[in-house]
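Take a look at this single chain, the form predicted on its own, given in structure tokens.
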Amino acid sequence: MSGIDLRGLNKSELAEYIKSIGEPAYRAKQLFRHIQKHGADDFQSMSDLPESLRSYLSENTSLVMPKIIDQQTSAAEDTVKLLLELADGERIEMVLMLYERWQAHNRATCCVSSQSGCAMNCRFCATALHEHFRNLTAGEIVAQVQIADKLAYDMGFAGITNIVYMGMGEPLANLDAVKKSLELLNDEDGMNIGMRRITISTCGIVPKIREMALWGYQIGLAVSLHAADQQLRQKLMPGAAHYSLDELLDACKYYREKSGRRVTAEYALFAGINDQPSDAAKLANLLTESDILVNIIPANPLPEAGIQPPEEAVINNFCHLLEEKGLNVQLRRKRGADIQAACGQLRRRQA
């Protein structure tokens, strides 16, 4: 890889690199659209660009795209599995999941990563197993949707509809860069992903949430809880129980009012440790006047962790309860657990 990477600028930025290299200001935006729209990486394929710039383009700057080192496929065949390489030889997974839905257009949604591992160290988690990661850039983020893309066509649907920061990582621990990607993907110019269409899962990180709720995008943002007391919280998630429930809980208050949007709360079930009807009560209590949608989530398996999903009578029982209390709750369908591509599955290892 030489130079910088052209997929990770916004449109300002290409303009001004576009200018700091002599070249007329219309050909930013005609290679914008060349890389955030088509998800080209070779800039000889861009014919309405002159020989002269392509071949400077070429040598003096690059275009990630990750490798694809693995792919896998569930047996429903509505779940695609990826393990990339990219340029420094750190890899990532990221998912593709098909929706195809009756008197509705069909959805794609790319599940894409923020960082190579995660140090919030939650203990259901498999991506927590990596000691060494890095945050990924905008143009890795980007990239991964661009690939994602390209398969859902191949799959038969008009490409990624939809995009949850759900991957590997802590997408608030990478705000920075995670901003700047769900900006491109939004741009008219590129994917025009509505932001509406975008999701963002933390682990909790309050300053970062409030920090969201003052960008004026309409984002959806799901929280993940997993235990309604803090003391199991902190044993289950370490790395984001440094603020406290009630902290949480007025950050997501304040991005609802801010955004519009309402907020999701995930609670995975891992048997034995918070699917009993005292954990469901003490949830129901915590959410009750909160307007939070609860995402009752069975857990995957992590036997390295001693994690395994509660039997289906418990799952069904502790959604009635917090029914009963007047939540909405929605139990989520499990998708690609056979491939090792569900919530908390993701590791960067090959079949």
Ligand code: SAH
Second form
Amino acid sequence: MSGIDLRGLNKSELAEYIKSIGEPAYRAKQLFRHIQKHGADDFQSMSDLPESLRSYLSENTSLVMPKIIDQQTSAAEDTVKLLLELADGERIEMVLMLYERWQAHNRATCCVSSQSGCAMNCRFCATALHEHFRNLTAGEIVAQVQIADKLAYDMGFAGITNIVYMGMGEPLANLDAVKKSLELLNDEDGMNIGMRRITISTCGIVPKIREMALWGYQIGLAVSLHAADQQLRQKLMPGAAHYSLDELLDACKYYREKSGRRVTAEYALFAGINDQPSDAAKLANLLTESDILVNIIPANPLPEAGIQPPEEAVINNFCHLLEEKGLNVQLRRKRGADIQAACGQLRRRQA
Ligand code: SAH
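What does the same protein look like in the form predicted in complex with the ligand, given that the last one was the form predicted on its own?
Full complex below, order starting with the chain above.
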């Protein structure tokens, strides 16, 4: 297979392509369903398409589907991490999280990567350890969800219900492909995943948050804050802290107004770095009256960068201090840490 990747085309682009090769319009709809709803990875299985068209598509187009190179399941069997290889040999990791197996509407969340590697240079994040990175295409992002969907089915779940753009990379540095991917995933003839079930996490690229606000989608927005002090944030997140905290909070407020969704601030606690009561006081001060939810994430260790989580008592005290000031605080349950699948632990691994 070679040529244009049909997985990255939306309905109108696919219709245009089908028209350009002289096929009737309804073929585009059939093809779209095969690709987006059923996650097809070859044309031969599309038995409602004439053989001649299947052969033509096989020779002239492609259907990007990363190869699973490695699969690890956490001891609790609620988290699966996949190492995927893309068509050009580039490798990414993605994570599947399974919840509430015992309930009627069980939830399966897929954590997708938007880039292979990352250019933002956050000091505490394993993805930043490599210099090289590249943007993923919309097709490569959609394919991750389709792989996770099949896996979830195989594990007794009703497929993927939620998506978080919290894997490798900075989604807002690849916003066009990210936007296209979520429109494809949301399409009623595709996987039909509601916008409210999709969350994008960003290190805080202010103009792009404002751009997202104008989409008119009810997508959840999470902002990686990690410091309530500009100087400390600059040290920890040199790429992101190019924007001031004031600008960032203004953009969050704007997103809240336009989308109707409450914004979440992610604050990872790094022992001895941002976990003191004075840090909690600064954070409370910054977010007071902002309507932002605070998600506290005990650091996942990154020994090569001197990153460790604080003691349990320090974590609890930090949360308590925020709550005392009236903030809405959630302590994120750690999952998948035993297979390096937790926040900030994804890297371009060689199998
Ligand atoms: N680039 C986006 C998406 C990545 S999401 C962003 O920055 O939001 C991954 C999340 O894990 C981010 O909130 C990131 O800041 C956080 N993270 C990175 N390293 C971590 C670590 N060692 N411990 C806990 N969280 C970490």
